[in-house]
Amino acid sequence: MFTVKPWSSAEVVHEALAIGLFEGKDSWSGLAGEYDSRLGGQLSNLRKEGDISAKRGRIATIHTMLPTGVKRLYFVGFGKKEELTFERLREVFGKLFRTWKQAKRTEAAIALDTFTTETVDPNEAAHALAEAYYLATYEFPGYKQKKSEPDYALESLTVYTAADAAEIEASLFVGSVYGKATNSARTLVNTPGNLLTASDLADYAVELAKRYDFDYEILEKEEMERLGMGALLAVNQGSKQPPKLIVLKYQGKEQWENVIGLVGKGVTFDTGGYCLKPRDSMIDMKTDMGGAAAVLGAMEAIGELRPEQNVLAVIPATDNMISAEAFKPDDVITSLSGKTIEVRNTDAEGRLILADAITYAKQHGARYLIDVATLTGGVIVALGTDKTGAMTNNEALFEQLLEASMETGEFIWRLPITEKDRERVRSSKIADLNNSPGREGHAIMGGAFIGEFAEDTPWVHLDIAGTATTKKDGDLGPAGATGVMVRTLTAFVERFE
């Protein structure tokens, strides 16, 4: 879709051309000034009247009325040049693409060099552009019998730049991978639970493995019983749908060493079990596999980018239902690690299935662990819906993940785990661990419980309960699933040392 070319005004013929504007006297020079001259100074008049503005997020559409060349100019405001960041650039690109989508533009061009500064170079701008296109124009197809409109797609986008074309093409490719992989995760999370069971999730993972030549393993219920995965099996007891433990292996090094383990919670629907959720809280529990989607999205990106790393993805998949066989409060279960767990809350099921998955990842070579889960409502109370909660037992690992999150604009905030927190999850009088020691510090209790299974292995826990979905349309996508942490996990793996 993307074509990279050097600028030559005589050859520029497009339905639309986007030009970036920054506040300041010099912002009307260059390409904007060139078109102003061709149009007899009319653009300057429109700018004086406020129809064209350099304020951040303002987009002005100007019909040139030229017999040849560009039919429409889109002036995109960025505010002060020194305040431009990668994240702001991506958001404004997203707004531009949503504008073009609404106008049904299928062919357009961008003067990339007008969107760059000393702090955001052309390669970063190209990455932001491609990523923003896929994020901003994403739609979940849904299941209506008749669609009112065909799916939108920008069929051709020419990127004009004086920078090295091969480097810009490479950056556009990476940005596209990040955007497409995030959208894949969004679609998984948006899919209803009756259409995305644990078996369906396993089938999706197998297709991914075949596409990218990953080794894979799907553990069935019988194998879990033989191995002793009592925590995952307990959560699945009330369901007619069999559980799956999904394992993908990407080997980017000659030796299977220094393996990064990515573990994603895959609860395809959560009723809360016998600790039943209220009706309003149960709606949208199809999204309780957001952690699994994030890991699968990251594996898609890893398959495209082929980093020199070893990555093991482990996804415990099941729903949490009610029946005569379902597990109950006061049950005691034995996990794969051998640790026993007193069940105080059947709605604290995510930490149970992650316990067995983390143990399995360690047994199969993971030396570093990152788990991703829509784990607790408590993290939303603590941090809101725009911040992912993080907990860790290893400063160096967390700092690398934090750097990746800052690079991708997926905000994370660390919560502490103290020795008193660990004592609380060990507070059962009849078992090694208590899966729900109380509401105080709810998010921390979930992380501390999982940390009991990570033990000394460097580990970071990401609670995405607040960030996995959004209720509002934005510049980078519609309401619904966000695909959060796909890009952060990918950036982390690419740059891990």
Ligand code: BES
Given for the second form:
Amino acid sequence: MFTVKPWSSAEVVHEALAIGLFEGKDSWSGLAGEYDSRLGGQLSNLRKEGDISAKRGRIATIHTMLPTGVKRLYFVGFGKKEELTFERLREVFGKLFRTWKQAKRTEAAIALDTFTTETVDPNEAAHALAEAYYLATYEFPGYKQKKSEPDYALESLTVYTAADAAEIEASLFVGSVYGKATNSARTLVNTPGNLLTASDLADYAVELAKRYDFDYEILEKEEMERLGMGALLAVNQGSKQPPKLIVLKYQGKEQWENVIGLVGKGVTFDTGGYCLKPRDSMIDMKTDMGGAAAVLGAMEAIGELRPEQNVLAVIPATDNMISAEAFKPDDVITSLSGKTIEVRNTDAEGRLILADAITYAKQHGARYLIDVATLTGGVIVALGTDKTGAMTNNEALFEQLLEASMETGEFIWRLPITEKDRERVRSSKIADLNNSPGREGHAIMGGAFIGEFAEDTPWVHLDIAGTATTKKDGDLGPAGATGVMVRTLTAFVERFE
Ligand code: BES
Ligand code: MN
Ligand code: ZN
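Could I see the form predicted together with this ligand next, after the form predicted alone?
Zooming out: every chain and molecule, the one shown earlier first.
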């Protein structure tokens, strides 16, 4: 879809050409200036009158009426030069692609070098461009018999730049991978629970494994019983759908060492179990496998980019249902680790299935652990819907993840786990642990509980209950699933040391 070329105005014939504009006079001197003189100064007039503006987020469509060449110029404002960041550029590009999508443009070009500064080089701009294209034009297909709009995609985007074409192509590829993998996660999360059971999730993972040549294993219920995964089995007890433990193995190093374990909560629907959710809170609980989707999205990106790392992905998958056989409050269960758990709340199911998955990951070589989960409503109260809650037992590992998240613009914020918190999750009178020691510090209790299973292995817990979905359409994607943490996990794995 992308073609990278040096600029040569003789050949430039396009339906649309995007030019970036900074605030201040000098930005008018380059390409914009060239078109301005070809159009007899019309563009500077339009700029004076405010039709063309360099303010961030402003996009002006100018029909050139030129007999040949470019039919439409899109002037894209991005504010002050010194304020441009990778993140802002992604947003600006997102808006541009939404504009093109609305206008049904299928052929277009972009003057990439007008979107760069000393701080954002052409390669970063190319990454931002490709990523923004896939994120901004994403749509969940849905199930309507008649679609109101046909699927949109650009057929051709010419990227003009003076930079090295091979390098720019490589950056466009990386950006595309980040964008597409995020969209794959979005689609998984947007898919309703009846159409994405644990078995469906496992089938999806197996396809992914085959496509990227990962070793894989799907643990069935009988195997879980044999191993003693009492926590995952307890959550599944009320369901007609069998549970699956999905395991993918990517080996990018000679030896199976320094393995990064990525563990994602895969609750395909959370009714709350016998601690049943009220009807309004149950809506959207199809998204309770957002952690699993983030891990699978990251594995897709890893399969494409093939970094020199070892990654073990472990996804416990089940729904949380009620029936005569379902687990109940007061039940005591034995986890794979041997630790016993008193179930105080069947709606605190995520930490139970993650407990067994984390133990399994450790038993299979994971030396570092990141778990991702739509774990608690509490994290939404604490941090809102634009910040992922993070908890850890290891500063150095957390720092690396934080750095990755700052690169991708997916905000994470740390919550503490103290000795007192650990005491609270150990507060059961009859078992080693209590899965729900009370409302105070909800999100922290979830993290602290999972931490009991990570033990001494460096570990970060990411609570994405607030960030996995959004109610608003944005420049980088519509309302619904966000695919959050796909990009951060990928960036983290790529740079991990
Ligand atoms: N899946 C929910 C958390 C959730 C809430 C995700 C809102 C997305 C949006 C989780 O399993 C849950 O029910 N958590 C309980 C925990 C409590 C019972 C200890 C909660 O947060 O209320
Ligand atoms: Mn729950
Ligand atoms: Zn849940």
